[in-house]
Amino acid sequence: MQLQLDGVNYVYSEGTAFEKKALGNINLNIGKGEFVAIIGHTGSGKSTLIQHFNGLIKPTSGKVLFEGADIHENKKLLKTTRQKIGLVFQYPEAQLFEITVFKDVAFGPLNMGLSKEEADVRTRNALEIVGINECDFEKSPFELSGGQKRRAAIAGVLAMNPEILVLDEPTAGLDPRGRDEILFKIKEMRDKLNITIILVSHSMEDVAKLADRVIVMSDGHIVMDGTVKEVFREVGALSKIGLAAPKISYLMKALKEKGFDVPIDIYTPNEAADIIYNLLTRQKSKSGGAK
């Protein structure tokens, strides 16, 4: 396995009046070129679970491994760590500064050690993989769009060459256009570079369209883990722990209920169009045959 928790719980302010469990007993496993993405509630510790990926936290007790080694071994191998595992936050954009986009991005790979030849190639390369355009390379990024600032702060991550990619809410407070850009794009970087994401989000759409595997997570533990499938069809488990199935699944649900011949476990409005089509189709057929 790729990445490995191993009993890992953690307590904020241990041994203080505030002293709150944040996690309880994690185990997981994260193989080499998944697309996972964990979801719950607010509270319910997602945002600590990943920040222990790279080592941002460490564990009250229990192993944080990656490629077999724990991370907290030593303070050279946690910085190789962080390295690999690259983590996006909530509006990333907040954390651009330099005076332009490619001097932001480059930034990273730079303080990495490398030289500026080699810290050009990779800036360039992630900056192409992210969608921004070289006439934008000389602006400052905050002369950027909403949806671009997103995406030049994904590119100073990628620019790392990480090998697993953490993203925490990436479409948060976007417009629809700036959130169907950074959507496209986390699908186009899963295709080309076949690197490890894993993505946190509140939209069971999003989830739907890009995972392949869902972790769900309520008060520090986590409760469900499957595909795509077999979490979303747990429409009453989810709902107990105020979550919901994508919007979609209801509708098909609805369709069933009318007596219409459906599949449920349909979570995508593509998949949706098609079947919805198909179905059309037959029923116009089979009145056009009545005449």
Partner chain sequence: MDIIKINNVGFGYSYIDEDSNKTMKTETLKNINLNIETGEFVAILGHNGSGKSTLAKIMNALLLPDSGEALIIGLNPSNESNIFEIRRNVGMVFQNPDNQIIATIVEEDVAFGPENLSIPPDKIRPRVDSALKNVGMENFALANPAYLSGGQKQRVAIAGVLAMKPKCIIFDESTAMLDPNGRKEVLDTAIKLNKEDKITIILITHFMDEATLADRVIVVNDGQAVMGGPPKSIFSQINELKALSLDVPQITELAYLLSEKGLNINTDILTIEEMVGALCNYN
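Computed from a predicted model, the values in this text were never measured in an experiment. Numbering follows the first chain given and starts at 1. Take the two forms, find the largest set of C-alpha atoms that superpose within 1.5 Å, and that set is the rigid core. Compared with the form predicted in complex with the partner chain:
- Relative to the superposed core, I276 undergoes a C-alpha shift of no less than 2 Å between these two forms.
- Core-superposed comparison between these two forms: CA of G68 displaced by less than 2 Å.
- Relative to the superposed core, G236 shifts its CA atom by less than 2 Å between these two forms.
Any chance you could show the form predicted in complex with the partner chain after that form predicted on its own?
No partner chains or extra molecules come along with it, only the chain itself.
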């Protein structure tokens, strides 16, 4: 397994009046090239969990293993792990600081000790992957649009050549086109670069569209872990912990209750359109089959 969490517990402000158990007995394996979504309401422990992935937080007990090695075993290993597991925080554009887009993205690789030539190559590649045009390279990052800024910030992490990319709510606050652009680029990165993607999201529609596997967090625990279909099928359990399945699945369920012969584990408008179309045209040809 590429990334493994073994009995991880985490307690905030241990020994003080504000002591709070944030993670309880987390066991998790993520394999190379997986596209995993992590969902859960605010305060469920998602952000605490992902900060364990690259050692920003050290577990109170338990182990985090990257390619089989305990990342906290020594400082050197921790440092290389942080380069291999890239974390894109919420609103990453707040971290843009350089005078040009290019310099901002090049900061990470240069800081890793790469030569200027190597860093330039990586910077170009990263900017190309996220879809920033060459004519914008020398602009101030603050002249970019909201969606472009966000993509430039992601390029800064990509330029470190991570093997795992963790994104915390990458589309929050973006307009629909900006959101679609980022999601499309993320999917492309996974397909082209074969890197593992871990996506934290509040948008069940986005999760349904992109992820292979969904991990559901509640109250510091993993309460569900399965494929998109397996997890979103559990509508009752999800709503109990303050989550919902994608809207389309509620439609399919309502149709089923009305006697339509439709599957209920459908989560995108495209899939639903095909199924409903086939159903209605078939009914029509059977003559008088209107419901």
